[in-house]
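Only one chain is shown below, in structure tokens, and it's the form predicted on its own.
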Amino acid sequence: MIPAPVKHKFLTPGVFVLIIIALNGLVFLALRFIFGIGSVTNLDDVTPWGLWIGVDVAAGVALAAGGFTSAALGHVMHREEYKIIVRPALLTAMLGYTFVAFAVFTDIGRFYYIWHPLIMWNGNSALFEVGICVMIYLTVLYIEFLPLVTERFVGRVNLPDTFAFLNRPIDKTLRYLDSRLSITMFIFIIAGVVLSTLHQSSLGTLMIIAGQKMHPLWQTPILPLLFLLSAIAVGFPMVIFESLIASRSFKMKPEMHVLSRLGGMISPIIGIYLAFKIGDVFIRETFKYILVFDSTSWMFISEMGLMFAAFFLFLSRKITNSPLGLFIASSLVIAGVLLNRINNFIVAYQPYYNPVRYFPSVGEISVTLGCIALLVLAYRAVVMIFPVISREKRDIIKNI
């Protein structure tokens, strides 16, 4: 199998729905930048963050973990048979982190100060470490994507007459980049894996320092470890989820020979995460808060229930050999980690003297859904331009 651009029409009924959702989000986004963050959100001086941080940033960073887990499997561990999933996972991670950075830019009240951490360093700040690592890792992801650009356009640069004089310089630049990147790419791959482990865990550190503002069910000294383990646990399910959706959307046969083996690795990873999670609950004796059966405990129960269900499903060979089974099991893991981040950043985090329980506004929900729609549209466009998805050689020739 070789990677090649997907030959398929871009506009479909589903794409039109995504465009409408994206446009709706862009309208509210424009209102946010014109009239201020308070005009479209339910945030205030007491509640400093909400849906955009809990979902767009914290959950977005976790769900983009497929990039570093697949890179570690395919390149660092040299499992050659899994390299066909690395490019789609890299693209998902690159787009995911791009929208995470944009979500941070959107959520900051004075968004025009987002450049401050670049020159105003604070080595004692967990949030500074997260910010710097995310920025560096995003840069690394774009560098890792450059070989796909050179592969696509080397020898094929053909600008119109007015700009024809640029054809040769651009081609020479692409060839130079291709030769240099082939020598140094291993450095960026290792850097990407290391940087990911750093900021995934540091998001947990950020919530530890919230102290008693965090509900005891989630406030634990091992929160950085739990954040890292949950990100690793959702990495492969996210790769499977993306691969199955892309296969169905572009009417291609799913790569079950790879996805099934990938699914077989997931239960042990989830099991390690659940062991630490349950052990922590019993060591700190916080199970008493679960037995209250209020809205908070039910959120914790739902989060754990999703992960347990996925754990048992991935143990079944019948499930891992079925596209539908893999899709359902992977969706449960994604939903469980998504709910975990919502619980940590929104449900469990309650500022002192908060007179009003936070709930996201229509504007916040619209912007979040709009960003997700834009991400899907961007993914669709990129795989139709660049050699991201691998296919059989005969299928590529058939579509030429």
Contents of the next structure:
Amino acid sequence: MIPAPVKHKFLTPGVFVLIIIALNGLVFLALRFIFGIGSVTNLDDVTPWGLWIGVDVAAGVALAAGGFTSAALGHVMHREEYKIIVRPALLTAMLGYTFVAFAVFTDIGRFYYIWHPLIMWNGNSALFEVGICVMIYLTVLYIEFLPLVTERFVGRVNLPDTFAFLNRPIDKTLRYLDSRLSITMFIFIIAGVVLSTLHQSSLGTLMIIAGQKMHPLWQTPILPLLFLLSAIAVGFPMVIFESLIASRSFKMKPEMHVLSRLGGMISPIIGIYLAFKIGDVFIRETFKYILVFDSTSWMFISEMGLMFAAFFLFLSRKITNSPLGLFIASSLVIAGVLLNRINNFIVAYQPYYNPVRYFPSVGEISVTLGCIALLVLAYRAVVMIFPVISREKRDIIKNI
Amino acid sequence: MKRRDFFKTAAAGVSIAALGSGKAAGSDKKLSEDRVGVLVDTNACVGCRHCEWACKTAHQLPASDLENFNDSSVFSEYRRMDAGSLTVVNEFENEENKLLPVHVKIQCMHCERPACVSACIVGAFEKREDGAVVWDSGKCIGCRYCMVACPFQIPTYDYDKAIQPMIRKCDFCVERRDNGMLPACVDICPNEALIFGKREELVRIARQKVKRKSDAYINHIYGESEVGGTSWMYISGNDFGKLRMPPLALNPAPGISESIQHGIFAYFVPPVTLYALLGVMMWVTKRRKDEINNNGNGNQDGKEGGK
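Can you now output the form predicted together with its partner chain? The one shown was the form predicted on its own.
Following is the full complex, with the preceding chain placed first.
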């Protein structure tokens, strides 16, 4: 098994649909930058954070956790058999965090001051910690991706005539980078895991300061722990989910020998998460809010239900050995964690003065969907240019 | 305390976070003994809204003529501050006397331990020694985390501005006061509904008033100890819940978020420890892998390992 660029047509009907969704999002994005946040969102003084923070940022960071969990498995623990998932997971994380950074850029009112936290520090602020960690981690991810660039282009730099004189210097730079990176990469890999642990949990600390404005079902001092555990829990399901979609889209055989074993590791992690979540409900005696059965309590029940269903599905050998079973079970975890982030940042935020319940506007939803579409398109483009996805040697030769 | 203990045990399990959770937070900056505040006596307020006008004028916000502020029809619905106002007065039905409605002015409470100061990503908020909580436009990035954090839902934001939107809230007229003047609202108030003074002194006055006229006031000084105390405090004859003042706990507004932050980051010990642990793990597993590979390649050295 070696990684190689995927040879496939870029444009398909599905890709066209994605392009349209992306363009629609870009239109609303333009409006936001011309007329302000109020012109496209339903945000107001009562609800200052909505879909863009809840989904694009919070859920985005969680769903990109596959990057650090698989780096820990493949690189830190040197589990060779899982090496083939490390690169796709790295790409997901790299694009995912780029998307998160862009979402932050879109959501903050003074986007041109996005660099301020670099020099204006507030060590008491959870948001400051998240911001700094995400900035550094994004840089680390790009560094971790560099070997794929050198691997692809060393000895193969071939710019068109006008720029041909740059071929030699670029090649030299790439070779130099390659030699340096192979010695120092372990520093970045470990840094990536540490940074992820830090900001995944601090993302949970964010809403703690909202205090009584946050519904007691979610407002708990162990939020950072719950966020970290759920991020770890969703890491591998996301890797499986993407691998299965990529195989399908590029007409390749799914990597079941790796994915099944990966699937076997998921239940214990979800189990630990659920144990803390349930323990929290009992220790803080919040079950009375679950039994109210209003819309808020149903959101909590749904979030828990999805995770429980996934927990039991992943326990079954039959499920983890079938592509469809794996796909369904992984989707449940992804949906569960996505819903958890939406609940924490949007549903649970119920301030004292709250005349109108927030629901995202068409503009907000369009921008979010547009960004996701762009992300998928970028993923598709990158795996067709760089050696990300691994296949059997004979398949690669056959395809060429 | 059960909560905190639970958190500690839980966090210790993952990232040794409990290491420094006792460390005092940075926003514990020493406050002056002479720090000031305002005591709002809703029994004395007649709802003339002159304070609204004075506030707008003092802060260069668009305001019509003072006479227009006598219009009481605005009281038909509950109002909040917005991008054009830093304070508003609302009218409530008086339970004691239906003919005499209660008027309540609201604005930033200038917390003793402000959540906005703790939360702000760039430290754009500052709790001044004299008690005022002020915002620095030069730092703000417009993330609106202060609005998420504020227990009184005070800061407002310019949602319809693409460039340089402002966070707005009462600044306790720091400029006026630095020039020896009273806050604009206090200055114009015709009825001594707003009493400006040292916070300590105000608490004493409030207690006296409540004690002396126990039939006119309920025994609750709102802001004396809510969220760790606020610079602006209220006394009233009506229950504060009825006046739509949020019922808040007595622990400081930033809550445990600062302890968690400082626990995870205690002098960078936990992150560095985690880094070292992972490094060791990486090195050990690499060696084991290399040994297995060597043995697998028919290496007959027969040393330890391999199994």
